[in-house]
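Shown next as structure tokens: one chain only, the form predicted on its own.
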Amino acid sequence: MSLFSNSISLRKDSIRISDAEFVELRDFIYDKTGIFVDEKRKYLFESRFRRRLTELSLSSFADYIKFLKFDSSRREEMVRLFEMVTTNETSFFRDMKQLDAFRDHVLADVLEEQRKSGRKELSIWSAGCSSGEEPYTLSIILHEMLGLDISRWRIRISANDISKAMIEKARVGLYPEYAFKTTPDAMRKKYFKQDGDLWRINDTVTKLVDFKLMNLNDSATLKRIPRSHIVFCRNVIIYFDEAMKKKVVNSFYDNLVSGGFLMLGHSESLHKVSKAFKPIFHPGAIAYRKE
């Protein structure tokens, strides 16, 4: 048994990706997802894909590229591909300073404007929602802000991700301990119930969120998202090159209502990407407003 395992390990470790294969696979991924893999990540790229090649009994990256393009099961493999090229590291209440600024300024202003207009309606889009921690966090924030009055509002949080596995996990709503590393303990006790070693989110939170599989490189699909007052797209556009960033940000602009807000990750900005938004600076966050 150990001899067999060693031979498999050696075979797996012997698989290398040539420069030409890297460029071809990188370009294929970019064409399908808009995600650009820099050459500096070639080694990580190679190690992440090796196991999958072994599982498919493929001996080279050239064979894997052919598999992606021509095999009868290529559609199913694209799902695995999307999961291998994205990072799904997240948690509830991630980046509290930004969320505090969002709650106290952006969300408070939008809710007040809606009250004054007589339309108690709110639409938020969580683009690149991973396993659901972000949209569920937004739902919890809304419950905290609106209290019992939330039943008088029409609220929809559209949550999308390219990974089928992440969407399925989000819909189940069960999370391990590490998903709460940035979560105030009071929020976990109030909105989750322990289920064995996991924590299950309350139905009051989940009913505001609608999860769907979506590729941000698919312009036609993006147009099906309801017009939004706020778009959250945090730690997503860092995976895109400048052309793809502009394409996605333009889609967000088209989706937002006049005066709507775009929220990016703390390490992301629209500098050199778009001048269509007005940056609004708050302590701990920048909100980009559609003029």
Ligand SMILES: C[S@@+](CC[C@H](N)C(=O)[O-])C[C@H]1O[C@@H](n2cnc3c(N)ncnc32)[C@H](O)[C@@H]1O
The other form holds:
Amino acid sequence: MSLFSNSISLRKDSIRISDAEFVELRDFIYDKTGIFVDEKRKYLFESRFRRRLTELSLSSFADYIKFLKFDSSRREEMVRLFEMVTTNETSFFRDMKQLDAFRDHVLADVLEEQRKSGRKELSIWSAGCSSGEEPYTLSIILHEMLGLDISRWRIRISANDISKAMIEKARVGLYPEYAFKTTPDAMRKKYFKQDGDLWRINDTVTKLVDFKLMNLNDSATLKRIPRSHIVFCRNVIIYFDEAMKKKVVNSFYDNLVSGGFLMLGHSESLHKVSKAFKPIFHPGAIAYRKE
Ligand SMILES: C[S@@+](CC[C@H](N)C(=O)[O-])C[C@H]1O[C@@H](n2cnc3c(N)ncnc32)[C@H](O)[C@@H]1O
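Mind pulling up the form predicted together with the named molecule next to the form predicted on its own we just looked at?
The complete assembly is shown below, putting the previous chain first.
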């Protein structure tokens, strides 16, 4: 390593975040996204943001906070900020036990209700969809359940995320091997085509899904999502504090049709968040029904 690159890395490492700067940055992130950065993650954030400071040739976190608040390019920086503060871990068929219970009970009941009422329509909302694996999995499950009859249904899966990079990836629909770590081989063979080292999802699956960049902290924008029979919001509210969880779950409540269902991640619950839903217990999954 040259002397020059050594001195650069020394300089980079010497940018430290003070306690006051951390609190100011944390509050700013919370205000924009509802994501609460715990004190324990301070050093992880320090190293993530330090890289960005170097790219912007800023020498302190105080300067970066000023940049975020007042610079003429602060709107574009917000896109970068959202990417730095989110965790986008996901995969196709994530939590198979929950998906099986969802298919056999929740989805089967909703489809049956719709059939009986003579309206072959279904709206699902995947809130915090990351790079698309969750809404595409839901589309595949629907294809498997309905078979050829799917062409007689009007199905819409609205999928949103705050990360522009994730929404763009989802729209491209090309996935590496690790996206399939929880996926049965038969499903990959049936709904994807190999493209070099990657796998491209079939158009039949993508056709049902509508991706949009959206911030769950922006209640007014959430009102534009069509009414849903089912909301999926898995492994998202875990990053929010209680106030933000309540705000987001209220938006889901307002969006759902009466008798509609909310599905959360397996480590999440509505305990201390909302009493407006009735928990329905299935082996491997809890579905929250809007009463
Ligand atoms: C861990 S991933 C979960 C993805 C998928 N739901 C799953 O369970 O596999 C959490 C996603 O929530 C998104 N997210 C976090 N805060 C958000 C917000 N305020 N508005 C919209 N999306 C948000 C992140 O960008 C990230 O892609």
